[in-house]
Structures are given as C-alpha cells and as structure tokens.
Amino acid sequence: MSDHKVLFEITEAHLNTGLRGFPVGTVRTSRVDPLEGVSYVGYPIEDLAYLDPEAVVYLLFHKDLPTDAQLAEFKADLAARSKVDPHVLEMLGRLPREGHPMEWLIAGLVLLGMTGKVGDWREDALNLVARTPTLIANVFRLRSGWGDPIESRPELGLVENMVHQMGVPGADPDRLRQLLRVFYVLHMDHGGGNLSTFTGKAVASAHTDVYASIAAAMAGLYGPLHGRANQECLNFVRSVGSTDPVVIEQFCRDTLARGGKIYGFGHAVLRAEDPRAKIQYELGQKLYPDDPLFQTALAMRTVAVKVLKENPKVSNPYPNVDAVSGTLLNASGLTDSDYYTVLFGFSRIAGICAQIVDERTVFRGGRGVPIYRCKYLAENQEPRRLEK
C-alpha cells in the first residue's frame, strides 16, 4: 500500500475547470493564506515592503535573507551583469508603436534571450533580472516617444536605475522610485499556480531557455484575466467621478444593481483585505494625498465593503492589491494605463525566475520536474470509419 497522502480526489466535475485548486507540485519562494495574505520564504509582506528590492530578490533566490555584506555582493553581481546589448534596444526601436507594451516586452525578452543566453539556470535567470530594467525603461521610452535610450547606471539599484532610464516626462522621479520600489516588492512572487507563473514554468520543463519561457509566461499575464486587473480598477476610479462617500457609494450600487462589478475588490483565495493593499493605502497617504484619483479610492476602502458585505454570496469584500496600484501609478506620472501590465511583468519576472530555478535544479534531488503532461479524456470520440 503507498504511504502517499491522499490531497485532492479527482471527479468529473472538476474537468474543464481551469485546474483551479488542483494541486500539481510545491513552491519555495511565497504562500498565499486566505487571512494572512501573501509571504515570501515565511516573512509576511508587510515585514519585506520597505527593504531594497535586490534583498527580496536575494531571498526568492536563496531562501534567506542577506546580511549586509551579502547584499553589498548582490547588488554588485547585479549590476555587473546588467549590460545589454545594444542590438536589443535597436531591434526594439523599430517595433510598430501601435503594438501593445506587452507585445514589445515579449518581443524585447525574445531578443534579450536571442543575444545574452548561457545555457545554464540560474545564470540565465540573474542574467535576466539584472537586464529587465533596462528593457523595462525602453519599452516606456521608445514606445511612448520620449527621446532616444538613456545610459544604463546599474550602480542605482534595480528600481532606481529602471526610473533613471524611462526619464519620466514630468514626473517626481523621487516619488516614483519610493512607489516603484515599493511595487517591485509587493508584485514580486504570488505562490506557484497563477497561469503566468505556471506558464513560464511549464515551458521551461521542456528545456526551453529562460528568456523564451518568461516571454510565455509575460504572455499569460497580457491576457486581460490577469495582469491587466490594476488598468481596471483605475479606469473604475475614473468612471467614479467623486470623492463623496455618498456619492461613491450610490454609484457601487448602481453599478451591481445592472450586472456590473466593483474592481479591485475580492479575491479567489484571500478572505481578508490584502496586506499589500493597506501597504498601498498608506505609501498613497504619503506620496499622493491630495491626488482627486487616490482620494476616491482611498474612500472606496471603505464604502465599497459596505456594500458588498450587504450580499451573503460575496465572501470576500475588501479590497486586493490591484485596488489602487492602479491609481498610484497614475499619480506618479505614469497616466498611460496600458503599461501597468509591464510594470507588474517587471515585478513578477524575478519570482517567476525563481521558481523555475528551483523546479530545474533543485526539486527531485536535483533532477528537476519532468516536463508537464496533463491528461485530458476524449470527449465524443466514438470509432468512426470513412466509408469507401
């Protein structure tokens, strides 16, 4: 008799349904509990949120956190790394400006694979990390016309060197680096099943190169089911049009009375507000208080759950993390929503990195997870024969 443990008992109502819940393997990096919220390697977010970006990054990779002289050696392994080459940011000048920011982001990982890959894991995967803020910045500054590529500083850090780079028309790059930071942090890691995640670790279980299997992975997280949720809530702060409680809480309910939904509120797995979005509220009371957008929202937090929680079928009314990633963003400076997605791509890449260093090089003693192979039963497929 195998002393395995049963965990799921497959029926057939649970086919076609997205293999939501079912569970298919383990990760190292982050959990996510229904009440708690989302942890990276055990620490709680709220305890990682404000520590360099470069220390989250250590930590998916390692599983520790650095001590000071560790991180010193990481942000120097890093930047020295970083460099580009300068055929990817050629190549990417010319794509048609009418294609979407995520379609450039796939393109220039593509590229980047194209002109840096090593062949083994983990380098490629730093390699990765330490090259995305200069892709990041130019598909922003190519795409949106803001003036030829500006010189890498990889001695910035990450984030500050990415916002260094994009050279944001108008905006306080101060308060930009503090948001982004802060949104690098929170966006980073989200367990091992969300379909981008998946996607790129399952691409990469037939071998393919890290940089072919994040661009999947980015192209899962275009789709307007997943990474596009934070462009939503911000176009739905826009419809608002007010910063009257009573006003936002007569347009919610308008709004569910004719079929429609209130954006950035629930989630598939919390059953409490997420911890990154209070981490939100508070970084928005700091940076943009008198924003009109982030004042809507903010009163959103609370009139929203009034509402929602008067339906017993919600079981979960409080707000997610893309309730006002959205309209920070857009107080920064970044008014263009459609880039929202690269910039949770830009977060989500080192975590997503991460794991599948972990499923190629660590899981099974180090064999790695085999290539992925679901089973799918036919439907309607009775033996026919061509008449002759």
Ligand code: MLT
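What you see is a predicted model, and the numbers here were worked out from it, not measured in a lab. Residue numbers count along the first chain shown, from 1. Between two forms, the rigid core is defined as the largest C-alpha subset superposing within 1.5 Å. What changes on going to the form predicted together with the named molecule:
Relative to the superposed rigid core, the position of the CA of N194 differs between these two forms by less than 2 Å.
Once the cores line up, the CA of G259 ends up 2 angstroms or more apart between these two forms.
If you fit the rigid core between these two forms, you'll see the Cα of S315 move by 2 angstroms or more.
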Second form
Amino acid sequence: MSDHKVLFEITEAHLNTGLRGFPVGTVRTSRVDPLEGVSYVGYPIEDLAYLDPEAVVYLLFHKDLPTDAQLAEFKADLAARSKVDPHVLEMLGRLPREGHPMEWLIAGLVLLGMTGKVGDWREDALNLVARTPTLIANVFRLRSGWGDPIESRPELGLVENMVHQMGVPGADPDRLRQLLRVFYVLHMDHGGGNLSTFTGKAVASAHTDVYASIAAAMAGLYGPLHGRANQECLNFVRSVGSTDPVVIEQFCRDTLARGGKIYGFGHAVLRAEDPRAKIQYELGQKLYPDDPLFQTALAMRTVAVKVLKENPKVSNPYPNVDAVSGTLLNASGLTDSDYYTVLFGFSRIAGICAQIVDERTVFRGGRGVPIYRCKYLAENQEPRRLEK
Ligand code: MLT
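Let's compare: the form predicted alone is above, so bring in the form predicted together with the named molecule.
Entire complex below, previous chain first.
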C-alpha cells in the first residue's frame, strides 16, 4: 500500500463530469480559494491589480515580484523581444472578416510560431508575451478596418503599446489604458485547471511548441462557457434595457423562467463574489460611473444575486470576472463585444506561458511532466467478432 496521502476518491459518479475537482497536478503561479478568490504566488489579486502589468508577468515567471531595477531590466528585455515578422501582419490582414476575432487571434498565434519560434520553452514563452501587443492590436485594427498597422513602440509597455497600436477611433486613450492595465492583471491566471490553461499545458506536454500550444489554449478560451462569456455578459446587459432595479429583477426572473442563463454569475470553484469582479465594479465607478450599461451591471450585482439565491440548487449566485468586464470595455469605446475575449486572451497568454514553462522545465527535477494521458473506462465495448 503506498504511503502517499489520498487526495481525492474518484467514484463512478465522478465520471464524465469534466474532471471537476480532480487534483491532477500542481501549479506554481496561482491559487483559487473558493471564498477568497485568486492569488498569484501568494499575493491576493487585490494587492496586484494596479501594479505594472510587466511586474505581474515577472511574478508569474520568476515567482517573486521584481525590484525596481529588475522591473526596468525585464521591461527592456520584453521590448527587445517584441519584433513581429512583417509577414504575420500581411497575412493577418488577408483573413476573412467573417472570421470571429478569436479565430483571427488563433490564426495569428500560429503565424507567429511559423515565423518566430526558436524551440526553447522559456525563450518562446517570453517572446510570445512580448509580441502579443502587436498581434492583439492588429486583430482589432485590421479586422475592424481602422487602417494600416501602427508602428510598434514597445518602450511604452505591454498594454500601453497595445493601446497605441490599436488606435481605437473615438476612445479616450488615457481611460482605456487605465482600464486595460487592470484588465490585463486580473485575467492573467486562475489556477492550473481552467480550461484554456489546462489545454495549453496538455498540448505542450506532447512537446508541441509554445505558440501552437497557446493557440490550442485560445481555442478553449473561445468557448462561450469560458472566455467568450464576457461577450455574452455584455449582450445580456444590453438586452435588459434598463437601469431600474425593479425592471432588472423582472428581466432576470423572466430569463430564468424560460430556461435562460444570467451570464456573469456563478463559477465552478468560487463560492463567493469573485474579487476580480469587485475590483472591476470599483474601477467602473471611478472611470465610467454615468455609463448606463455599467449602471445596469452594477444593479445586477445585488438584484441578480437575490434572484439566483432563491434557487437552492445554485451553488454560487455571485458575480464572476465576466459580470461587468464587457460593460467597462464598451464604455471605454470598444463597443464590438466580439473582440472582448481577445483581450481576455491577451492577458491569459502570459499566465499559460508561465505555467507551460513550469511544467516543461521545472517540475519533476526539471525533467518536466510526462505527456498527458488520462484514462477513460470503456463503455459498450463487449468483445465480439465479425462473422466470416
Ligand atoms: C478563468 O479565469 O479562467 C475563469 O474564471 C474560469 C475558471 O477559472 O475556470
């Protein structure tokens, strides 16, 4: 009998439940507590939300926050890694407009890999993080037809350079930068088992390169039950059409009565309000307090919870990271919700890259985690023979 501690007992009732709650590995970048929410290398997200995004990227890769000198050196290193092969943007611009922005992002990631991978986990991971501002900005700019690519200025910083290259028509760039800096930190990492992170690590376990592994991860994030929920959330808030709590409550009740979903509430692990939502509500009251859609989302913070709590089967009636993010992006001038998951991806790529580097080069004495190969119990597979 092994002297290892039993972590989890799997019964038949756990099969085909999406691995929900199964401990399958360890993670060194973040932890998700059901009540406290996410912390990055021990720091609660509320301590990190307003730091330089590069400082938090450094934290996930180095497992310590940088000194001022280390941060300056890291920013310079990312800037030096940021050049994107011109062919990537040429080919990106020729993609069909009918494609969803996340499909553009996935294609762009594969193009970045084709033209820039070097085959070293850490180098490719840091190069990719450094090149995402140009890729993300041009998914917006080229697909929206806002104009030709704008020259990259990596010295501005990851988020600032992305906003610079986006050149969003009619947006207030200062408030957009403030919003996206916080947005970037909040969405970077969320434990080891969220679908996009798990997928990226699983594909990388076959020694597929970082770029293609992250493309696979973004395919997972593209799902409406995962990263695309922020787009669905804004569309839901838009459909409410009122800031009046009485009207909002009735709308929520009618939605549930017809079997619909109130997007932005609930979570597989969390059992309290997501601190990432709390930070966004506070930021919205600072940046866009008079925006009607934000006011609707803010009212839902209490009204939707009240309605959802009435159902004893609802394990978590509270807001998650997506509950208000779309209304803030919309208020900032990014009014096409199709693009919102691309911004989630911009940030999450950093966290998944850090976890891939850990799994490929740190775990098991640096030998890395073996190729993922879980077990499925055969069903309906009784032996039989083909009659001759
Ligand atoms: C995330 O940040 O990835 C979402 O909250 C979903 C999750 O954690 O599974």
